[in-house]
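Below sits a lone chain in structure tokens, taken as the form predicted on its own.
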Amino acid sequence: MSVQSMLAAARDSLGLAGRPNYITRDYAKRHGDEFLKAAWCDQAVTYWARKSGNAAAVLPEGDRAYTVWHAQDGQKLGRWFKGTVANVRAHAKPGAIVFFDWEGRDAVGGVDHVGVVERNLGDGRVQTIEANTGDACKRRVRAAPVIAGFWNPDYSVEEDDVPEVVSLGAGADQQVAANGEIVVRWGTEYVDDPKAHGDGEVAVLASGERWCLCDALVRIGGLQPGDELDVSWARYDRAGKKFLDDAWRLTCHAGPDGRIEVSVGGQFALDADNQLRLRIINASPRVAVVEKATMAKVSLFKH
């Protein structure tokens, strides 16, 4: 059993959406069919517990569907806290079993919904993951109003390794100038930390000494096929105002459609004294327009 176990299962359900699904294919294997259109958030914790070994800590009274009685099975453990600001600050760990009330109270009686805490942010809030949202399953940040509380199972090893993670996208397109450069303004975060992204759209801070894991689609036209470009993941002084160092940088040149889309990945150091951009180095004669289809993630490693 373990943490790290438990949420390598839920993140691997991430993007699954719609029911009939394999969740509820399982749940219904054991409890009958009429679970396989019902509402699946619960039924998704116990597939993840069951798949990942966690089922004795995270399962006390067996395979839950229904929430309510989910929520008094850490009430009847001791474990069960309500969802206070300071209670979510203090004590929502990662893996913890985590119950919504849309009404805002904190009563396990008025429980709608539940989903395990993915990583807590510090402030009262908590990332997660949720099925049964929107009819799928997403990440999510949650703040205490709406948590009426939450309960951390007994798993055997309860490290943290989640990383912060910054999901970004350009949204709009930008152009680089011939012979020129930029560095990608994302006007898109989707999920996670915004305090890991920069208020001025350009840049991944850290807040202290992380290990990156980058990847970055990027897509860019406007060119003529063989044109030279470089694309980097590049670290600049904390304040943004001197360059550093290109950590990794792949050269590019357009196919026969004047068009570049290529995959940039890279992994290296990032600390509070830096912040992390990507850069576009335009060789060609001509304007090259970076699409607001470009995106990127960041994953920050403590270490």
Second form
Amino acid sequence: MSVQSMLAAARDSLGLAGRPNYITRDYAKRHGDEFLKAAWCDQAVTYWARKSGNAAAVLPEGDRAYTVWHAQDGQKLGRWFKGTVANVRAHAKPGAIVFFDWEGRDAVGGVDHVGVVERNLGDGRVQTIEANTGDACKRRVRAAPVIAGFWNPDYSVEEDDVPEVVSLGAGADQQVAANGEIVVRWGTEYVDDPKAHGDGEVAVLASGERWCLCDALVRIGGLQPGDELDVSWARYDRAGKKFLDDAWRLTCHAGPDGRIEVSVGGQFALDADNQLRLRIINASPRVAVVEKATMAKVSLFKH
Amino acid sequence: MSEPEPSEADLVAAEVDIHDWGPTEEDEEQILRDLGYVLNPVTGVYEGEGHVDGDV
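Starting from the form predicted on its own above, please write out the structure of the form predicted together with its partner chain.
Full assembly next; the chain just shown is listed first.
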């Protein structure tokens, strides 16, 4: 989490050209395919910030592709400098997010383009790294007349290490056919990140690479004593079409009352290419009932 | 009825490639060379670590 890591991430993209590319694909994965071939200067700043662990400093309001909003984020923080010669000379530090207006205005609303300052040249100009400059990522030299303004992120800000917590409840009884299986449908959700739960209410979705701690309290009835049933936290592909693996699978047997009450936990990785589901595999010759009181808590840690 | 707020994708799309990405400083290439970067003729990109800060 430093200006050096931000600039290193930007340097890694030098020479990237055309679209879609890995930067627009990364943004589109989270925000929609319409970004695949969209202007990608700010998508790149977002990518570099996330890749380098500087999202908290550079993206205080979250991902940005629209430069005007990103400039306004700096204004809201009180960090905005208009692009005057004096300001550029005195305040444009390496790592500054610099916004351009080819019509020469110093107004946020006129911003056309964005880059990251690599060096302050001391004469009212900066040397930058910019994506989507001629549809490529290049080093450029820019002067105050085309700089609408800039802001210096606080690169000392640590990434938010508070996990995204998803609390799930089945909400309704769900039947599992004899010798059949289901994935638990979570009808009730309490979540920090509104995008963490989706896909027909069965999937937990991470927005990026996450270390995932899961704990489900599963309550199942309708069985005979000794009946066997498996409970599994399972990973599928992002679309939920293809089963990947059982990250944690536990075999259980019904007690004397024909019920199973079991805690199934696990720790494993999730990312933006997969999803997590809770499978119930019923090996008994009876219909089992996943009771509505079944619940789970999933904590997603950045790493 | 008021117009719906445009999405970020709409706003970005309105800007796609309607600009030629800015005026070039006349001495840009000389400055980049002076900073210690080396032109990759294949990509047109000035590459390398350059001089340390202040050593311009």
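Keep in mind that this is a model prediction, so the values were computed, not measured. C-alpha atoms forming the largest set that superposes within 1.5 Å between two forms make up the rigid core. Numbering follows the first chain given and starts at 1.
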query: Core-superposed C-alpha of Ala144 shifting 2 Å or more between the two forms; finding: no
query: Flag for Cys212, CA shift 2 Å or larger between the two forms after aligning core; finding: yes
query: Asp230: Cα shift of 2 Å or greater between the two forms (core-aligned); finding: yes
